[in-house]
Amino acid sequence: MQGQMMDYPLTLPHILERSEKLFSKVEVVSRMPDKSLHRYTYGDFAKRAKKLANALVRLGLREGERVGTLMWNHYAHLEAYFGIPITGGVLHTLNLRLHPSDLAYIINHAGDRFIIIDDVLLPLWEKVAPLVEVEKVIVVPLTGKPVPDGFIDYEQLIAPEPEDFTPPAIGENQALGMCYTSGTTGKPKGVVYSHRAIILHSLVSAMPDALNLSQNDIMVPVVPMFHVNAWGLPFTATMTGTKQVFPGPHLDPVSLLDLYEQEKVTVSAGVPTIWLGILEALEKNPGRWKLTPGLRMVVGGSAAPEALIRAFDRHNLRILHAWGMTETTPLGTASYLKSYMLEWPEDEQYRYRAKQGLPVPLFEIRGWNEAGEIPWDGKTMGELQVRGPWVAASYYDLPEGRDKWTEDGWFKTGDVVTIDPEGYMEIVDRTKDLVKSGGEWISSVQLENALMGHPAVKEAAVIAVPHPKWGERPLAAVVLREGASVTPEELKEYLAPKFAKWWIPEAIVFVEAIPRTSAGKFLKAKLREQFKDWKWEA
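Just the structure block for this chain alone, the form predicted on its own, nothing else.
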């Protein structure tokens, strides 16, 4: 017997129509390159997104063709998020922090027909342009300066277009967008998101026990719109009618804190390095900013130290730990406490909040090692495998990537985890970052988070370095807080009560900065290269 429900496709035009009809008076705010604020409403946004759709169709964009965006977080990028997919075209966000040769590879591999770019990024485009074949380049004049010859002015392009647009019949499994992995291992790989995946991801991420986004919130996505669709937040916020505040290119802690205070922000999202900088600014300038009490700060991309969560609580600001990746659209887990855990001792609550959390609805997790599926005992380590309606089933035009999926259809993430009896997942490392010492595994992430709990330590990254006796031993690269001092021996003594003796880093070195990926994560490959010839003391 079949159900008798309407065949109603899960596609993006429904969200755009909803935002225009129900939330036309809600603001969308963008910080411009000169730090002025651009303000308009969802009503304005919806009309301009439809004008963009009309313009792209007039330029000849056909169903399934890719439009690349090389843009910061602001109102015109939001217009592209909707204006491109409602035509049946594919939004392809491009990482402006990549090397020009990597950008060119991604543009060519995706087959981008058009590019929309901020005028402030034209110097970058000059390096990319000779390496790609793109039909038209549309420039958003954020600075107000004339658009150079040879480019299409975004504002002039959409100005004459009608404010209504009738989308074609779009199937929910058609491509909506594309994003490429960062390429830290091999060439970047393309992930293609369907309309269905984005709609389901938006519905679940808005839930109270996920990212908890409502119409009453004011949201700043610090995570770039070119990085996994800013974790899907622009789609989710448009669906819920949340006021969106975009920081533009100004991502330093003071600029962000000023924006949080001015716009009375209630929720924001970014990688741990962003929040480490925010915390440092708050502690250097006590009382300078009057932030919304309980402001929720979603952290993902890499593990947030427990010490960071505790420190923000002291400022009445709340860290919400989440986990995801490009291949998972990205939300997979969120770390909120179950009702009965609120009665638990404070230390135990913090221990759970520092985990990556429970799988959100419709998302499944399991750990796998050489013995098979790991028990949920919180101790046994295995590679995290996931599946769900917004998890990639393959990479774009990359047949050799099939080894990332199991025969029974689970995606192999490369993250090493434990899962405890309550169902909370905790990432202990990436498979490539584990330290194997004397045949036993050591988690670099757990050591890093413990080190960053020391009051003198600003950042720490732990890597495996070859050792003549033990195969590998952990080496910790540490960045100290301004004006702080501590010795390697003191740091080892600090770690001693928390770890087995053989886990303690064999060497601790102090560095000016830890190299980062384009997404703000620690780039351990560079550290491993830097210390590959490290000489251990006899």
Second form
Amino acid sequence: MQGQMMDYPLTLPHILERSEKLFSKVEVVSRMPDKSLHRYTYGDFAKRAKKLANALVRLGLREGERVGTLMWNHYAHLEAYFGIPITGGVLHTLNLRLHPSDLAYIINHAGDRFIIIDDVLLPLWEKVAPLVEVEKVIVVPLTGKPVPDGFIDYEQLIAPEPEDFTPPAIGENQALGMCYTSGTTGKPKGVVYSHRAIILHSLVSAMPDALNLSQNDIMVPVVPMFHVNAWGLPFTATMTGTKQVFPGPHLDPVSLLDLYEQEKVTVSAGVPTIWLGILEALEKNPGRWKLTPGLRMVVGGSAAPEALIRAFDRHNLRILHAWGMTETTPLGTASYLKSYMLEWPEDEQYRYRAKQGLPVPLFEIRGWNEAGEIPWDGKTMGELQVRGPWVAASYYDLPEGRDKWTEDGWFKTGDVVTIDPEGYMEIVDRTKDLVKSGGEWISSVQLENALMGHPAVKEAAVIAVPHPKWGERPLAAVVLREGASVTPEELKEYLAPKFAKWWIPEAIVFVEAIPRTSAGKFLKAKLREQFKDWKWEA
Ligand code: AMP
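Switching forms now, from the form predicted on its own to the form predicted in complex with adenosine monophosphate (AMP), please provide the structure.
And the full complex, kicking off with our chain again.
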């Protein structure tokens, strides 16, 4: 017997319409480049998102075509989050921290037809523009200065448009957005999110045992809107009618704490580097900020150290540790305690909260090693494999990326984990040859290849070494050619034009030889062991 329910598509226009109908008085606040606060309501937001949709259609955007956004976190980016997909177009968020050549590759590979960009990012665009073919560039005049010739002024573009927009019939499996993720080798890979994936992800993210978001909350996404859609929070918060407060380009701890205090924020989200900075500011200035007691901080992107969770508890601020990936939209697991664990000794509770946590509903996890599926004993290690309705099934236009999926259809994450009898997953290592610095990936392989292009360098291996502020920083172990000499500074200068500044290895150390496996490959595990207690210069 078939169920007899309506075939109602899970698509984004519904969320926009709901927020406008039910929460039109709820505020959306954004910090502008000059630090002033821009305020309007969901009612204003929905009208402007629809004006944008009308404008894009008038410019000729067709279903399935990509619009890139190169923007900080603010109201106009939120408008793009909805205004692009409700036309059937695809929101392609671009990471403004990438090197211009990588950005250009990504824009070209995705085939972005239009780009929407903050005026404050035009200097970056100047470096990208000669490398890409984009039809129209729309500039958001955040500073209020006139938009230079050759660009379309966002405000002038949407001003004459009607406030009503009738979306086309969008199938729930159509693309809503895309985001590129850095690969170990080769080029960045595009993940394409469907409407269905985003809606289901939003529903589950809002659950009490996930990110616990409701219309009672006031939420600041510190995580950039170009990082897996700020972990989906702008979609989830619009669905729940949560007041959204965007930090704009001001991500330093004092600016954030001022914002939390002024706007009575109840929940925020970002990578550990942000929270380490916030903790330091709180401890340096006791009593300076009156924060909402129990303010929740969602921490992901890298592991939340147990010491950080404990320290925030002392300030009556609550860390929620979560795990996810670009390929998983991103929420996969969240670490909350089960009711009976509240009776457990305190140390044990902290140990659990520092794990990456339990899979959220509709998201399955398993660990896999040479012997097959690992037992959930909290000891046996294996690569984490996942599946679910918001897990990527392939990469965009990249048939050779298939080795990331198992034959039975699970996605191989590259994270090495244990899973304990309670079902909590803990990351213990990773197979990916990458460094995660302040929430952003650095490819060790690309650095190694570049270093080995220097005439004095025979071999180079780059590894991630723990760092108190950035989580990890790259360290390069270099073997020189016989008779050659070069200083670390010279090597850094050599790399400088090829990479974003923060990619340059923090330390370059000359070694006699790089440890190798019997097959002759670099034995990075051994190298990491060798440098695990490395003392970074202050
Ligand atoms: P990205 O695709 O850039 O979001 O990176 C996803 C990767 O970040 C994961 O595969 C992990 O390696 C790492 N990651 C994300 N969240 C956590 C976490 N809570 N703890 C440790 N690593 C994490």
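All values reported here derive from a predicted model rather than from experimental measurement. Numbering follows the first chain given and starts at 1.
Of Phe499 and Phe312, one falls in each rigid part of the chain as it moves between these two forms. Relative to the larger rigid part, the smaller part rotates 150 degrees between these two forms, based on C-alpha fits.
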